[in-house]
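First, one chain by itself: the form predicted on its own, in structure tokens.
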Amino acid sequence: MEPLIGIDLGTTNSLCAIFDGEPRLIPNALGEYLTPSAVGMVDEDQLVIGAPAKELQITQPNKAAVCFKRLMGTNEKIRVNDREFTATELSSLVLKSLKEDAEKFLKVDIQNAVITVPAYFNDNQRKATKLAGEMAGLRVRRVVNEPTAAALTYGFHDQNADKKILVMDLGGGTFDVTIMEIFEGSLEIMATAGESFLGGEDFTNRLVHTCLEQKGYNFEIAELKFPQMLARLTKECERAKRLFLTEESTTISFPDESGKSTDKIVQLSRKQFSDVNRHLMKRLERPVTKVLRDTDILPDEIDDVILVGGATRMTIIREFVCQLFKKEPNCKFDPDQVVALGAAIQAALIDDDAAVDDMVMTDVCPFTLGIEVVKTFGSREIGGYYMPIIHRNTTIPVSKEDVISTIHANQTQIQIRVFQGESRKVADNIKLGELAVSGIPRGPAKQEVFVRFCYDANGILDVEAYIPETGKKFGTVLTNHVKGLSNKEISKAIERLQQLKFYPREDIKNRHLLLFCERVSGDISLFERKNFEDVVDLFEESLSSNDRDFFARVRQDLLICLSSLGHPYSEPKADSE
């Protein structure tokens, strides 16, 4: 079997890891786990990655480039030395220098991988992930989220446990936040929030703009004239940054403009470390608010708190936690390594590992999927809105459907664009893509057609529409960031989806039930209406909730209040279909 490893691509260091029985970690050409991510180039033609391009960067800044990973998804260029780069060019030079690293230590090709995104990352993000990977050399068997890497590796070690956990993830740049519960083996992801563009070095770098405006200085334009002396100024708050884990103040040396080492100091205590990092605690609570308030979970109803990430040994994270939780948080494996540790494992529940056969891990859509619609107000229908038919932090695979309808008469096809995000407008949401709907019977507006949404962790999100008065369906499947699955492995992801579609609204039956219920409507008395209204509801409700257990037992109660009322049902014979 080919060695599939796990990789964390961090915003400051990554790192790679094999399963073996248990995971591991791989060390790089220099004997160490973390290669910072860091691309540098020496010459016109010659690059470094890592520790060297990381050390280039303070002393020649604009021949390196770091924490490119929030850049990951856009346009944006990053010029280095005289060229210029995007970010998942950049982040492909490191993929495939961990990729090397393997090699030489396994002595082994090595040509698929798993490699772990953000929870938070959007379908664009996460497709420039798998394409680094892809130009790296790399087969991207799946892309998982952080949160559940770490409590992948945090299950593994305690596969008997029986908790509920909530991982916060700040790494260099990114934060998720991510509740869960473990038990019997089995991992069940339950909500995912956070921020693409918090983590650690914002805290570095409020230090930085503190320092500068103690001794006079704009950061834009220490930034424009003076790149030397800010890269120098950041490393040195860096290293202060860490002291304060240990020490209750420190001082700063302010390099000159050149980046030379002066006399000159910064005296910071670690109060005042907490006070200008103020805001960006109040950014760090409001995913964490956010997770426990989509649970219907209270702080004090989490039996863990782990933490992942360099950037939460800052003190200042952990007693966030235990204020807010009122319990320390649980830090077993090194915040740095338990993700690409949990990608390993990963891995081997791909492989189907005997030594995880006992192991079950369920996910969640991280974000909502839904439709662009009109919305009337008053004469005037105007279209961008959105409505969602999977909602985030649904447990996948799963399988949704709602109900649009025709604005005009006679309108006989409708286009049906697909996006992916949480704003109201579709402007402010990503476009996944369309489907092309035809054939509607000609009337008047408000035709209806069902649109049915089935997607799974591999990211196939399967649409169709379907045309009630005709049966007529149509259906796309956008694969958006599944790249690193082949053609055959897309197919049976999809044949897996067919099985999860349960939709009792096309039976016959169904139709007939709600037929015979529409006609004891208008022959039972005004008392026992209302009540008949109301299961008759929930019976419909039931038709579009993909729920074979729900719809079962809502169709026996429905079957029994007719019995009650006197108007027994009897399903049509087959030959009258």
Ligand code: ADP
The other form holds:
Amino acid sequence: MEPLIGIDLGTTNSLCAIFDGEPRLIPNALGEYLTPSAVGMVDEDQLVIGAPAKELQITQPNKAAVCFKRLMGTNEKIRVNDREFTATELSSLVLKSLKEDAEKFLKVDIQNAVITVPAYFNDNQRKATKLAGEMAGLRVRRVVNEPTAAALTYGFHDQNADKKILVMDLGGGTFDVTIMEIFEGSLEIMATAGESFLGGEDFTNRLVHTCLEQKGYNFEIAELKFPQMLARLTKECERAKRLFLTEESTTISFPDESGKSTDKIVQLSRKQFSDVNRHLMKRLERPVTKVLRDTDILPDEIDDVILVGGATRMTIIREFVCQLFKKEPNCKFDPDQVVALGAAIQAALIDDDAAVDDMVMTDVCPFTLGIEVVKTFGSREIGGYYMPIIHRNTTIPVSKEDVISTIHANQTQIQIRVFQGESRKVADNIKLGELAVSGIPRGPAKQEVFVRFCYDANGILDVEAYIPETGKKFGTVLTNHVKGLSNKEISKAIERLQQLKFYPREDIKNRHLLLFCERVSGDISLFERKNFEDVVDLFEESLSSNDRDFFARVRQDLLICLSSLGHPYSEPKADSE
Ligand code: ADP
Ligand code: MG
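Follow the form predicted on its own with the form predicted together with the named molecule, if you could.
Starting with the chain above, the whole complex follows.
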């Protein structure tokens, strides 16, 4: 059987796993499970992915891109060095790097993958994710919802349970909540809700705003004029955010406009952190209330609240769970890993692996899907109303049909506009695309046209229309308002990406160390810097010499030097070779 890997393609971090009797994570070239979803360019247009790109983003933000998943499904261009990419293209580079890591580690070719997406990803975003996989040379066998994957991990290890479970997934940029029921090995997703623009990064950004305000800077101006200052300040705020887990207060070193550390500091307390993030906490409440209402379940009927995503480590999130559900959250599995492990279980389900023989899983469509209709009020016709066809939280795959009709006599055409959302008016929903129906036989008003929506297990929608009188059918492909790419454009993009070279794998660890040093050199005093840079120069020189002893000695000196400066470099944990 061809190997099938599971990939959690996160906003902040991505991971890869395979099923081998049980799900197992696959380490990357640095020997780590978490690969930051970052793409950077070094030297002559050589690509670095993951931790080295994240380091580069801090010292030279114009040479690296992060958080691009937030732009998935749009045509917005992201600049890296002097090239432009879409979020799909950047994601494909991350996927390609994960694929190569898996191939090296497993010593086999990998061509098939299951990729996870936030439950709340819309049709465009899902299609873009699938395309990113294809651009990376992967056949995407399934696009699975992240909270569903997380639920699968818990379900796999607790197959005899009879429980109602709520999964809260707060990652870097998205928030998902799902309620599911486990009963005798069957996992039924009952409802899911979420927000695609709410995540741990927003909590960090609030701290960044607070620090800028205290020092008299306007965010927009800082973003435009002093990107290095902003990148380093963000790194500092990220550190502070994590410290609030154990500390009541902390100080942030406020960088100068070129991103170098200064002796200016900002004092921040945990209380301040809660205060500036109060409105974000309010936004977290909404999807939770929504899934409880949709399933008619009371908070105290939930047996387990499972936390997923790095940002659920924040104390305020745990307090929020305790307050609402009157119980401690269940964190049996590492919140960073549980989605990737579930993706591997989903892969096993697709492969009919014996270890998951007794498991059955059903998922739901996270939002309502429908079309625009015109309503008549007396003699007045008003457009812009929404007619749902598939209601949210319907079990998938699902296919539903409805009838619409012409409003005027001799009307021969109808433009079907497809939307996703919960509002009565289409203007407040997200438009997914259009389908033109023509050739309706002339006659009085109210000629019928059938519209069929098919929502598949990947969460991808197909729309079909047909005229019953003539039997004529109309295309299933939506013309997305976010311009869909033609096959030719896709091939061109793939070709363009293939021309880019990945940084040599065998040198990536040393490159990472060098980029780490570059960041540290901006953090230390000018006095310390001179001596430090001499050691770094020597290390760089040793890289190109063939003298292994010299290299090992200089590298050791550099590590000691970093530790003595208070910036210890954590050596990769395991070797992936
Ligand atoms: P994604 O799935 O979107 O890639 P992750 O699940 O990896 O995201 O979570 C990333 C987010 O978690 C980031 O915003 C990061 O700041 C936050 N995070 C990770 N560890 C901690 C921690 N110890 N305390 C607070 N936030 C954390
Ligand atoms: Mg995630």
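Take the two forms, superpose them, and find the largest set of C-alpha atoms that agree within 1.5 Å; that set is the rigid core. Everything quoted here is computed from the prediction, not taken from an experiment. Residue numbers count along the first chain shown, from 1.
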Glu32: Cα shift of 2 Å or greater between the two forms (core-aligned): no
Rigid core superposed: Tyr154 CA moves 2 Å or more between the two forms: no
Flag for Gly185, CA shift 2 Å or larger between the two forms after aligning core: no
